[in-house]
Amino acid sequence: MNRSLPRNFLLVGDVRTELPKLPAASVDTCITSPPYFWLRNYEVADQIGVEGQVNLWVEELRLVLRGVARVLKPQGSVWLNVADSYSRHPRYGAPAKSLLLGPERLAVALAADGWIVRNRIAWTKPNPMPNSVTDRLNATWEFMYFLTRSPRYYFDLDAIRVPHRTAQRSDARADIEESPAPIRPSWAGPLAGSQGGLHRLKRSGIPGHPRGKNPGDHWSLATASFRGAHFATFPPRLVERPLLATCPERVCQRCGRAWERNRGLVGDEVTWRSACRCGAGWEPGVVLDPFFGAGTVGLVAEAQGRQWCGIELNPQFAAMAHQRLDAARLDRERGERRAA
């Protein structure tokens, strides 16, 4: 494992020049939100997001994601938060008043580059920004793409399961218990999923997996309230779920592979085992945010016992991120002293 990756460190500069400085195969996951196309001006020369046409914005982000692919470990992944915008003139890439379909164009381009698009998550906002428009519906959600480079990658679903709404039944129906697993219906195509697992759970009177249910691809999370000068901060909860699922709590200090959680009974104390034969100790996994902004990814990473590395173009935002991180560390230290 290359030990030269800066840990819990923010690089100030353009992602297109700073990202190549990071060592290859050194990052466990990437969680980031790049500048949206012509929605905000970060007042820095040559910034991404103010290209003349939406496809040029896509091409710039393609280049950045190629750099991210280089620094990801083979079992790494990317969570990419992007939103669409409306065209005001055909020169932007779509008729005036039309959605530019920037996120969809980006996803298709990344798939052509070899990325596997595992999920397209809808981040729905209960408190969306008000809009005075009267001839269309208000935009209340954004995209979060979950991308991998390999069909096999690190993903800890148990870390992000949510409670079932239906209680366990003590009187499973006899007809369900005695019936065989359902046969795929005649209308099912080759890409249709199987319901065999759900049938087995119903026979046992269990509403779902004993550790909780899969949270699904629709996340209702309020936008963050932040009084600083940065106007596009992540809500911490939007970062927390991807971080827990794809940034390992423990990785081998020598080869960088994720340790595996021993799956005991629900409620058992968690134990770990190394997935390799290095005989080395462990350290927390590393999350990268190449558009670090006000530092929310770093804040959540430290709160969850992970390491991070960030890149930020705007020196003012970088200073703001350092202030937030220092304040959060001080609060944790005070809490630990009170608990002791």
Ligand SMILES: C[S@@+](CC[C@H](N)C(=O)[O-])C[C@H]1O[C@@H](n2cnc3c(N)ncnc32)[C@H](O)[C@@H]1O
Contents of the next structure:
Amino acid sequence: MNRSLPRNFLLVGDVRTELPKLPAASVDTCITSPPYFWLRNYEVADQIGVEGQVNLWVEELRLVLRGVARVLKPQGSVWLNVADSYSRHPRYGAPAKSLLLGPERLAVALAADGWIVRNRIAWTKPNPMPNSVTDRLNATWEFMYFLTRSPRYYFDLDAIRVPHRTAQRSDARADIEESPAPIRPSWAGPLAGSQGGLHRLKRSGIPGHPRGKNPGDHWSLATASFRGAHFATFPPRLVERPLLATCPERVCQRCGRAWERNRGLVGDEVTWRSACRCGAGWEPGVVLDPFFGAGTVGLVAEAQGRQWCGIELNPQFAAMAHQRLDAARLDRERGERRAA
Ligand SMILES: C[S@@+](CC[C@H](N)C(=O)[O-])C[C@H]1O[C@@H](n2cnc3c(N)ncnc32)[C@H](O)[C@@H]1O
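Shown: the form predicted alone; wanted: the form predicted together with the named molecule:
Every component of the complex follows; first up is the chain already shown.
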């Protein structure tokens, strides 16, 4: 039940005091970018990211993620965008000039807490921040971890497939079963991935999945900024893909379980079925961002017909997020009036 979860609502305060106020098992997914270790000053007391040592930063985020685990529905997931910083002194946790390996340390700590690390996505930036450094390479990518609590979780791959490069047969059927086929070369180790589904498609004369291919774990997206915010905001497209894959379009109004889309032929009208026996209606799924900043997750959620809940420590950033959300709502209303 998620009756008392504030919807499309921003809680202004410290994530460590606000998150415990949210009901358990109430959000479908969490998409967030916490403060990185000593990379920005968010100009407010109690900010995360200014601890004395990188392992203390890891511990703070580990505790926040424990709180997120409590508010996630059992089939929920987390997308965590983090980047590394360079040490200036051994007291930060690594020799001066060394990467602190903060994202890696965090992932290991989260795995020890029971998180299942399903992906480590490289978000590469075609427009990285220029850097005057001359004795190493410029840092041009960041991590996006995809984490779940359970081996079975909500994931709508069809919603995020991308076009194939090779030509597609026009009569290709989309309802081909993607069962793990028993084709395993003799050299494959026990942890090697299965390509059985793809081999089956190829045998039926189809070069790839008729609905498009898996987007993979390397995303090239330009950075974004928002006038007024002196920190990097999420590029909306970095939020869109996680949201479409893991925040269900429809969930049961009573028990909160995701409805399922019926798989059919490519181009068929989408039909839905409830995965529970509640017999209740549906509502959109909810995405949480406990480090809301200027509110990009809320903006993308509303544009995609999902609900959101945010937490932000700095009241000025919270006001900025409200302004952005109000402006986007006005734009949409104007667009709808023009289209009517
Ligand atoms: C990387 S920014 C998030 C930007 C956001 N993704 C966007 O698109 O605008 C991190 C945010 O975390 C906030 N923050 C820092 N410490 C916090 C805390 N203890 N509780 C809640 N928010 C905090 C900062 O004020 C900042 O707005």
